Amino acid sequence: METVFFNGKFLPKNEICISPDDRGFLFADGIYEVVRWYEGFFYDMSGHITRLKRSLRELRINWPDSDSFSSIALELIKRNNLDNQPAMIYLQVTRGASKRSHSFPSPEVTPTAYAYAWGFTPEKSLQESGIKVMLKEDIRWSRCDIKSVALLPNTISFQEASENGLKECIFVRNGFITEGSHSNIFFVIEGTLFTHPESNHVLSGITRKNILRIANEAGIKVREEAVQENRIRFVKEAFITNTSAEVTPVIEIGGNTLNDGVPGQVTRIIQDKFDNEIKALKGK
């Protein structure tokens, strides 16, 4: 029986009942966070909690248990017997249930908090061989920095990529590449690593943040600068990052083959550095 977290309690999933008046259901008025379990620890849990709190602040949702996310996540791992395998934790917090109105409930209502865990098998073959991705005009709203549950533009775009045999949809806004539907993207141009700077047009990825640190520590030149779509022909390497895919090479973007379809040297260095960091943390 799968155990989940719901409004302060750990319960069987089939006992959960969410009100049809919940603003997450009516307005996508909520935020979420996803963290990865590495068979003994959560990677950069403090970074996830910091981002969770920021998303809550930006939507003005007052959930008092944000500091408990780590203990909630660990309890879900234990109760679902996921201690010894790769797993993910999903947490969603909405403004709560209230009569439908565009204005926020006054007085405030209690937020709805739901979290669950699942085991998964990492796609190591894609991290080795690389993936092909598409380019598409960024149709999302202008607050992509908030990890909001309002992901319809992302899911539509990812579905389009999937139906065309591609593994991700990369967005372009005003001629500049921003990020993917569920990942950040990096480029290598003339030996320098580029990625879109933090702004309201991209989500500040936890893996993104750590890859920037790892690249700097490795002596790789880094520029947080948006890359123009018309510069793709100068790109030697690219890779995406996210919590589940870690560092995955991109060997084709928008029909343009990179590095003869082979993951590049800088990408491999960063993959190795990231893998070594995970191994070191497992050994603690």
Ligand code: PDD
The other form holds:
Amino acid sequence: METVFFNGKFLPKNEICISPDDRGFLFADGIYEVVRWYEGFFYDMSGHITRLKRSLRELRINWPDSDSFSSIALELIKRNNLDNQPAMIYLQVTRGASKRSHSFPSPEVTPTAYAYAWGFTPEKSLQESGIKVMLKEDIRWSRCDIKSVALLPNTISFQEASENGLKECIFVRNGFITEGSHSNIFFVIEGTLFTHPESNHVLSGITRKNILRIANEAGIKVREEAVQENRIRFVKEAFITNTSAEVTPVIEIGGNTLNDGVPGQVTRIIQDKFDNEIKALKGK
Ligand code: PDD
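What would the structure be for the form predicted in complex with this ligand, given that what you showed me was the form predicted alone?
Next comes the full complex, and the chain you just saw is listed first.
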């Protein structure tokens, strides 16, 4: 039986009970994090904890266990015998259970915290071949910087992409490309790497942040500047980043083929540097 974390305890999954009055259920009033386990370590756990605390602060949810996330995650890996395989951790914290009302519960209620781990097989073939993605008007709210569980615009957009045989839906707001339904996106234009700057219109991805660092270290010219949809014809290469897909090349965007349909040179350099960083961390 899978062991999960629930409100301070490690329990068999089938023993978890969540109130129907939980504000996560009623209002999507909660936040989440997804962290990757690389057979021995979590990649940039401190970055995830910093973002977790920020999301909680922005929504004014007082969960006192943020600093324990690393030990909770490790315990989940151990209790589920995932030490020696690639795995993921999902953590969700909601404002807690209270009679339905638009105002926050007063007095405050205890937040509901749930986390679980699962083993997974990385999609290496897509990192090799690259993916095709669609473009669509960004139908999300204006606080995409918060890792909120309110993901309906993301899920329906991703579903639309899937039903069209595409691997991600990339959003466009006011003519500018923001990010994907569950990834950030980078472009290479005339040798310079572009990605949307941190703002309320994108999630500040942990992978994004580390890829910017890796690109800078590699001497690649980087500009945190949004790319206009109508500049796609000047885009030589593109790739998406997230915790599970790492760096995945994009070979077609909104029907436009990039680099004759093969992952580009800059993308390959960045993938190699990222892989080398993981190998070096594994060796520690
Ligand atoms: N999603 N942008 C959005 C909208 C995301 O949902 C994600 C991650 C990212 C990339 O963030 P990171 O590099 O920290 O994984 C960007 C996770 C994986 C998810 O929802 O499952």
